[in-house]
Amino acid sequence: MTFAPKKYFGQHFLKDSQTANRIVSFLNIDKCDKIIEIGPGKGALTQFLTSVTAYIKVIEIDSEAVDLLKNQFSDIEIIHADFLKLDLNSIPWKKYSIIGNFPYNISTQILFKILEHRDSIQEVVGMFQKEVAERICSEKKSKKYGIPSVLIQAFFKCEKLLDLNENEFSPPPKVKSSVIKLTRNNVRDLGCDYKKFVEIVKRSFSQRRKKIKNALKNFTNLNDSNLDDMMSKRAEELSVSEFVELTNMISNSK
């Protein structure tokens, strides 16, 4: 049974099995032997998964492809489902890794919505467009760190593991991918509102070639001298504690 890759749900297979084993691979099975796979589509990766353990649940959108995976993979389970849509909670593991080819369409969605369940996820080995890949694992001062650089490195430590050109996946993307690995660090509390630091981190990046204090001009509580340092800078200058200690600043204003 085959089917073909539909390009609205942004599907490009992983032809090469040697490098699907490799990827599965990333994955610290010592750590959590229960996996969450998004998008498995044709199995590529989830046929080495069953081989390194036996709690795998898979989430797919594609009638077609459930049907492909009852047939080949008879001992896990399949949730036909769309990912942004499925109540998390509903999944009765306290702890688990997500692994996948991420649909480069909606990546940066499936990413907020790690991190909304950060606290259950230990780790994340994702494939992702080449250029999303290096803003989320960047660090500051990089052109390329942004808003998902500080928002998922609050909370996971990142690593870009392996890159893959356009004609390794059928049918090959206009872009180049990589994969990258996102591990639980030990934060639970990031010392500050996390709204309020969520706001922060995405309006100071909202004009990242200005100060932060253009940014940030609509808040109150920005004439403390204390801000000054802080306001003074762009942007990509800051860290994610920075981000976290100028919350706590803008928060204890006056």
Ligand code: SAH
The other form holds:
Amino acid sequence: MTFAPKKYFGQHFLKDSQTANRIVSFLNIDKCDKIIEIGPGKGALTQFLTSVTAYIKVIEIDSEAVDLLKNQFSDIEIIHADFLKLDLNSIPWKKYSIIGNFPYNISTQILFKILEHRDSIQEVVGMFQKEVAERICSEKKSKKYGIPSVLIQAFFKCEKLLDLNENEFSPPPKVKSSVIKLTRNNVRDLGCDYKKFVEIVKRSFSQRRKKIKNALKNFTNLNDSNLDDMMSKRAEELSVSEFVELTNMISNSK
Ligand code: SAH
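Requested next: the structure of the form predicted in complex with the ligand (the form predicted alone having been shown above).
Everything in the complex follows now, all chains and molecules, and the chain you saw is the first one.
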């Protein structure tokens, strides 16, 4: 039983089972044994998950893949749904980890959904387009440091663990891939207004070559001298905690 890969679902199946096993082994099952897999496809990762934990839910959009998975795995919960539309609050687990060789066309949206549900998530082991993986993990003062780096690193420790070439997938994607691991940190409350923080990070990086004071024109009262130091830097020079500080300074200056 098999099916032809569907481009519109971003289907690129992992060929090597040793690599799949290695990716699964990046999960810290001792810390959290409830696992949600996004986009299991033909079960490349799922087959190894079943030997490390009994608590698995997989979410797959493609009905052909769902049929195949139901045949192959009788003991796991197979949810036929679009991950982006699924109400994660309906998952009865208090804490879970996420794994997946993510469909690249929706990887940013997956990340934002993960951020939204951050307080239920212990860790994420995910395959991303290499460039996106590097953006998530990069540190300040790098050209790759941007909106996803700041928003994700505010709540997760980020590590790049593995690079994969195009030919490790069938059919091969046009881009290289990397597996990263995000581990939830201890931050529950950022220490500033979260919505405002997101808006300031987005606005600051939308004109990343400009000084913050120019990027945030129309948004804040620039007459406050407390802001001067921060405001004359560029977005890529600010750490997560400096963005928090900036958010608080702007909130207080109004
Ligand atoms: N994990 C498998 C397949 C990866 S390909 C492997 O490594 O071989 C990406 C998978 O995500 C495909 O099975 C695709 O059907 C599924 N997918 C794509 N969009 C999805 C969505 N919105 N929700 C859930 N699954 C999705």
